[in-house]
Every structure is written in structure tokens, then in C-alpha cells.
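Read the single chain below, which is given as C-alpha cells and is the form predicted alone.
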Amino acid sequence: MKENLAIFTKDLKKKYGEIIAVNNLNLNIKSGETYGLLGPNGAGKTTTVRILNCIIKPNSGEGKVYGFDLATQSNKIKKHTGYLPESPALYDKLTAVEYLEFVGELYYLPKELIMSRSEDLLKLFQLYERKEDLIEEYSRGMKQRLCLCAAIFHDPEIIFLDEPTSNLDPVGSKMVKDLISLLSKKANKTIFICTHLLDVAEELCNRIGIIKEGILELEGTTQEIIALKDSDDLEEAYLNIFGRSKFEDLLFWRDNKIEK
């Protein structure tokens, strides 16, 4: 039933002029569950995660978000929700300190807790012996890690995140799939992951749903999406779905270029 569910939409539609966003999005996931939505930038995916977040109003369609209703509840839903988008907008004038203790404001955090939770994440993101600086002597991957660290700084039940391993080196990425499967497996948190990458979606995520033109088109575990697609592994699915044009966008994961 929808009500036990973390997730739910029903015929969501998103339109831009003549340019359809969004089509018909149906979405049914479970709390605790990792789920992965995954396609080429254009696909749909950020249009997605913005409608869910209650930033963006879809043309049609309804949902509910940790059991409140997009229409008319976007102020509880992002009590309960945490967000990092592809592309986060940081106060470059203000230390990692300082920015950490906005967000907790924000949410209207006690003192003790927003110190002690700074101080916590911090040192978790290893930003912790640059906690003084200021965010404009960041590089983009310690600002990535910053951006996480308020994504779930007010300990939201459902946390988005779109393209989170971007901007990351290899050790930065690993940090941020090891703190998701952490925050699924131990703390039961649901994450809905948007990403183009191979790898964060078969990696960390329990079921995957593929959006071509803003079309769900494909919805299961790995290997559920493999036999249905009559392949022998997640890259040959997605390459049977887009073509090969659009799977060299996509596999920059693999020495950053496909062998033909």
C-alpha cells in the first residue's frame, strides 16, 4: 500500500513549453531502500529529484514523500528530506564551520547539536583541518563533500542525491559510497540516487529504474533488468536500451572511454 511506502507518484508529468520532462512517472519505493535512477544528463533525472523535493510543481500527476503530499504538504516533506543537487550553490565568504551552523538554523537545530554534528561530520569528510578556511579556497571535490555533509546534517529520513560522487577522485568517491551504504544499511535511511554512472547504480543501489526521455523504461534489481533484457550484464542492458551513441556518454567510469 502507498502509505507504507517512502516514495510514491502516480502519472507524474513535467512539462517545459512543447518539451516533456517528465511522462507519466510512477514510482513505488520502499523505506530503507536504495533506489538508483539512472540515464544519460537530459533523461529526466534532476527534473525528477526536484519535483520530489517539492523546487519544481509537476503539470500533473500526484505523489507522496515520506507520507505527505506533493500538492499541498512541501513544507513537512522537507523536514523529512535532505538534498544534494548536481550542482550546489555554496556561500563562498562563510567557513565550512559557519555554513554548517546556517544549515542547522535553518532547521532550527539546537546549539550543542549543530556544534557537536559539524564538528562529527567534519572530521568524517576529512574537512575537518580546514574547518577555518573560507569555501572559495575549496577545491571542488572538498565542496562536494561540504554539500553532503548538509544534505544530511538535520538527519532527514529520505536523502536525495543527484550525481553524488561528481567532482570526487577516486578516494573522495568511495568515502561518499561507503557513507551510502553505511546510511541504508545501518541507519535504514531511504536514498534515491540519480546518476549515469554504471557502477554508483549496481554498486549501492537495490533496485534501478531507467529513464530515457523522461520515460521510466525499465524498473528492477541488476539482475532483473539483465534477464529482461536478455543480456549478459548492466552495460549491455543499458546499451540495448539508448544505443551505442548514447552509452559513450554514459561510461566515462571505464578509463573514461568505451573499447570497441
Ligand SMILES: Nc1ncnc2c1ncn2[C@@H]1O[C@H](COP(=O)(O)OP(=O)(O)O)[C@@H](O)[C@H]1O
Contents of the next structure:
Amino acid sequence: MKENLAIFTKDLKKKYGEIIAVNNLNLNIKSGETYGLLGPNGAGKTTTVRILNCIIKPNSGEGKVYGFDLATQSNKIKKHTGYLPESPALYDKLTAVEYLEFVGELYYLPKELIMSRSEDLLKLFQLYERKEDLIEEYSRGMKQRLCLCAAIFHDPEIIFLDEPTSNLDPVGSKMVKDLISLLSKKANKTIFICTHLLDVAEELCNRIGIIKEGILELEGTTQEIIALKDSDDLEEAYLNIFGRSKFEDLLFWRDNKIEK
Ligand SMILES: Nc1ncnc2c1ncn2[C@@H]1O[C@H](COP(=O)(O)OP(=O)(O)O)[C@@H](O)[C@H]1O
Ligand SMILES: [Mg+2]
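Can you swap the form predicted alone for the form predicted together with this ligand?
After this comes the whole thing, all chains and molecules, with the earlier chain placed first.
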């Protein structure tokens, strides 16, 4: 593996029957980068991040995360990485405090550290007042914030976030963006974000990879992608890659219907 790469993959491929969800993916992400994997629904982002977190195995190809091999060193990888899944499974009958205690124990953290860190994070994420309530009573945004607490609880070097601001209201979304920015700039973490949201990619990521039907089409800074696609902004570049809806077709269809 090349030096200093937090995430490295070579020709990763994952198939589901006939569907090639990830097609020969090559990633070279340096330590300290905030990388955004950007693409529409079904492009292969979640599949990629699940492979990188050793939840599923690729059909072929190889990779390393924090210098450890995806195929043989999953336990070592998990020690150094945090993961916010797209659809997290929480334990509804636990309180936030109990849940974080459980997460801390999974990482063999000392009891005092678990208690103090849990208190700090719950305050930071504005969950402290509700910390003794059952998770089933939380709103979607509160659950997402709790999952973020869990993802960073053991202070991992690499943090994977799958659609971190989806389903959050503007205040929740801003809070999460500020946190990501802080982790990246002040704590020098490597952050890998999967998103279909242009604002998340543009505001937070040093480098963006655009994925379409499992293939990494384009990589670069926002400015590089805009220039490569001869566009004025990231939205235009994105639409040039993925196409625009032709609503004129709908009018034509309606006209035909009326004619009879
Ligand atoms: N467990 C699965 N079984 C079958 N097909 C799947 C499964 N997970 C993902 N896919 C398919 O793989 C493709 C990529 O999906 P996904 O990685 O979830 O994309 P994204 O996160 O970019 O929306 C889609 O066509 C999706 O339907
Ligand atoms: Mg997804």
C-alpha cells in the first residue's frame, strides 16, 4: 500500500445477481482528507461504505483501511474507524445513556471514560435533557444525533458517514455539518461521506468522487469538477453528468391524452 493512505482500494467489485453495485472502484484517500462520494440513489455509495467497514465482502478486488487489509484484518480496521450507517438499527428499549455505555463497552473503554465521554457528547448533541428517555421516544433527528455520538464514541481516526444530514431539519443539518467540519479541521480526522446532496459535498469535502452506476466517473475538488464539466457550479456539473428531467415530455403526453 502507498504511504499515508487512510483508505485504499483496487478494483473493488460487488455484484448482487445481475446488478453490479460497485464496479472496479479505485480509491486513494489520504489521511486527514474529507472525501465525499457523491451520486444519486442506487449509485453504489452505501455498498462501497459497507465494504470499507467490513460488513459485506466484495466479489473481487482488494483494499486497506488505516493500513489494514479488508479481507483479513476487519477487527483491526473496526478499532480505528467509526461508522454512521444510512439506516442505523438502534435498541428502542434502551435510554441514550445505556446505549452509549453499551457502545463504549464494545470498544473496551474504561467505565469512567465511558461515563464522562457520554455526558460530554450528549450535552454537545443537545440530547442531555432527554438522556434517560427510551430511544423509541426520540424523534428521527435525535436518533441520528445519537448515532453520530456512537460513531465517534471511541475517538476513531477514520469516520464513515452515510448520508449524515438526510432526514434532518435545517438546525439538525447545520449541527451535523459543523461537527464534521470541526472533526476534519481541528481534530484532523479522515472523513468519508456518502451523499446525494450537493451542499454537503461542496461545503464539507476537500475532494469529491462522483459515482454513477457503480463506476467512479470523476474525482477532484469542487473547482476541478466544475472545470472538467465546463460548468458554472457543482449543480450544473452534476446535472451534466446525470442528466436533466425533460418536463416537456410530460406536456406532450398530456396533450396526446386530451386529443383522444
Ligand atoms: N442487499 C442488496 N441486495 C440486492 N441489491 C442491492 C442490495 N444492496 C444494494 N443493492 C443494489 O445495488 C445498487 C447500489 O445500491 P446502494 O449501494 O444502496 O446505492 P446508494 O447508496 O448510492 O443509493 C442498487 O441498484 C441497489 O438496488
Ligand atoms: Mg445509500
